[in-house]
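Next up: just one chain, as structure tokens, the form predicted on its own.
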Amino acid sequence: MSKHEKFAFKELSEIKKRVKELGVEIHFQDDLSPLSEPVRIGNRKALNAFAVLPMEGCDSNQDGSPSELVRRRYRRFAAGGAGLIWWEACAVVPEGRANPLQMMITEENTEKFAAALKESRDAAKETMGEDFEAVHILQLTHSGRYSRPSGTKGSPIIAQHDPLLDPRGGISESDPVVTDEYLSSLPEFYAKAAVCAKRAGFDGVDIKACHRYLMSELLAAFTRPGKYGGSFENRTRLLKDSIRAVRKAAGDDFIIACRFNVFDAHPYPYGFGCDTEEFWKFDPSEPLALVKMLCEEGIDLLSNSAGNPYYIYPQVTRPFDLSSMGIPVPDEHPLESISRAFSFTRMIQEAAGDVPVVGNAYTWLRQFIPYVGAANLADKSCRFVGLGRSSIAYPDAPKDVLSGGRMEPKKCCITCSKCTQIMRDQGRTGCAVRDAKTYLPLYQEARKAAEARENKADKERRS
């Protein structure tokens, strides 16, 4: 491993010799034409090779309909022009909650969610042309350890205990598991909300799997006893009972994807695809397995991401020049995270033979992102080029590259983690950089009552 350094590349070929240096794994190309490919996605096909990742706001309404905020976000994303939009973390159940303004699609808000939709389509059209239509899909999750329906404190729903993260979300190991009986109530609730999104006129759904929310922990619950716990059959259980419950409540013509981790960078028995004895050192059987048993189930999208936002390696998911509060240094180069990343999608992607895979770990590069992400498509290493925290900061980018060839560095993210310092402030996340007279204030006021949390907190024990 390298020292971790900020980006400071001017020139492409600059970029490329500190690669070179690194001895990783990063490909470049000049000839951009396979971001401009149209890519299969079960019965759908999106016009390019461009797709906007889930990117939670915090910021939907009370009921979990899209709010103002929302509805810009998504008109923004769909003005930029990506083949693929992949709508943030949607709650299956209320308790499910990561935030109580986190998006929920009901039978009661269906309605909203279709004029939110629509409005996305209509915005593509103004900026892309009237033939242009994106593939949009719906993420549906539930929180588990990381709910938090209502207030300012969580209300955790655990898979097992975990003696590195319990301790961070005030958990004591007296607190109980969540039963078998509950977890077995799920399916249906992901089929419900699977018919709500169909309704409203989502091409698909994804059953989110990944950043240790309910169904990632359950992928590494080898602690936990009975039918959802232990061996690999047990732990995927309810990931696949969910898929099924969609597909035969949505239909052979609707997408089911699925986002999930390939990595956790967290000690055994608690992570998954870890090493029994070096959790740093990535063991591909299960993540493999898990592969063969989504395209056996007939998943029709796969999105491979890895790590845990709210734990300390989030570099292991999204490298960063500067990150949250509280988070160190990683040590390691950002080009040596993107690396590991991309080889995890490389390998997914040729396990999952046609069933598109969409990468990650772009943004970090900047302006450079053409020539890697046309690199890697070319190459078959995905399918898709997708864009974060990039998306947030600099929506158009797709069009801007389709269109002229590159991407500006004036706009891109700067990977300064103020997007993620406002969810962990418990505020409404967005770029507080490139987007500042909308999100800068909204970052401030979050810093100020998280502060004020903070201080109360530390009075509170000395007393």
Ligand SMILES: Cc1cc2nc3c(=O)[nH]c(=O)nc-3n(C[C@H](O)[C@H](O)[C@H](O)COP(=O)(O)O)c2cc1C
The other form holds:
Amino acid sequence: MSKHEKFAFKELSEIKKRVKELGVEIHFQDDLSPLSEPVRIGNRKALNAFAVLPMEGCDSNQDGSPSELVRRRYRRFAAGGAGLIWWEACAVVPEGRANPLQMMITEENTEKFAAALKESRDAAKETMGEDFEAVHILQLTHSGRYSRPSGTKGSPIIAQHDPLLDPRGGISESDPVVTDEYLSSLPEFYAKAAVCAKRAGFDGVDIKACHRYLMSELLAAFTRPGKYGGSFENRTRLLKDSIRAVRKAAGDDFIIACRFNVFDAHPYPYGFGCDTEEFWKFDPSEPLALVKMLCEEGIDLLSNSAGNPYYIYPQVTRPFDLSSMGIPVPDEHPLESISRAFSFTRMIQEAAGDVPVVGNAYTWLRQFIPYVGAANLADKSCRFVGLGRSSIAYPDAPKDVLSGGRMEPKKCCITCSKCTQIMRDQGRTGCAVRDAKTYLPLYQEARKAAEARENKADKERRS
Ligand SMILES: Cc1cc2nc3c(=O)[nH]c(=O)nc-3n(C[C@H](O)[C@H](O)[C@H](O)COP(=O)(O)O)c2cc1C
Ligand code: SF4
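Same protein, the form predicted in complex with this ligand this time rather than the form predicted on its own?
In what comes next, the whole complex appears, and the chain from above leads the way.
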């Protein structure tokens, strides 16, 4: 591994040179035409190969419906012209919300989702033309260990005890793990949420199994007894049952996607996709078995992610220049982190065959994203170039590339982790740098509130 370095490239030749020096596998190509090629997803067609990755704002209305901030976010995403818009985490049950303002779709608020979606589709028509229709997917989630449905303290729902993660969540050895009975009730809630999403006009849903939320933690529940733990079959049972329940309730003409963790970067017997002796070493056997299972279940769309954004190695999921508070700067060059993420996508796309895979971890590359994305599409490493932080910083990037062949360096995300910091501070998040008029005050407000909480906790500890 090489030392961490901040982004400092002005010319394409400079970043190419650094890639060569580091000996990492990141390719570039000048022909950007693969980015404007349509991509088939189930019975739908995305009109280009850009995808907006799910980016949670923690800013819905109390009832889980889209607030004005949420609606603004999706109008901006849609107007930016991406062919696929993967809506952020949306809870299927109230106790599984990651924060009191996480989106949650219910029979009562479905019409509000429909209105937000229509606004978003209309915004795309304004900038991209009357015939433009993006594919819209809603990510369904249960936050498990990271549930915080009310207040400032979490109410974790854990699949298994974990000596590294439990102390960070204030979980003690005597706290119970979630029951099999509770888990077996969940597929019905995924199905209900999917039916609401279909009624609202979404083209499909994602059953989220990444970033160590409930479904992701279950994939690694090696120590859990009973029908949801231990063997691979047991650990994937809830995911499989939820896919089947959604398919039965929402029908064949509805996309079912899965965003899953390929590699947790977490020690055995608590991490998925990791070597049993050395957790930094990737073991592809189970992730590949999972892709096989998902394809056999008729999954229409995949996105691989990795790591745990709440733990100390967020570079595995989102390489950065500056880390959020309390997170060490990794002993790894961001280009190495990106190359690792690309290698996972390449492997998953190869195993998934015709099922499209959305690649991620591009944002750190800034204005050079199109050259790398086009190369990955051309050599079939993925079918979509997914943009996360880039989308909240620079939502128009796809349009700028498709119409003008370039991204504007001054609009690019600078991977400063301020949006992550707002989330950690329990605020409403967005880009505090490129969308500063709206989000810098929210960043400052959340920082102040978090500092006050920390000071209070400190005082209590000392007295
Ligand atoms: C503020 C913030 C919110 C996010 N919300 C979600 C989410 O709701 N669901 C999800 O699967 N990933 C979420 N992610 C992860 C991103 O989708 C993406 O995988 C990650 O940022 C890496 O891609 P990038 O380098 O393009 O940013 C979030 C990331 C950030 C920084
Ligand atoms: S705050 Fe803006 S510039 Fe900073 S990492 Fe987030 S999206 Fe990028």
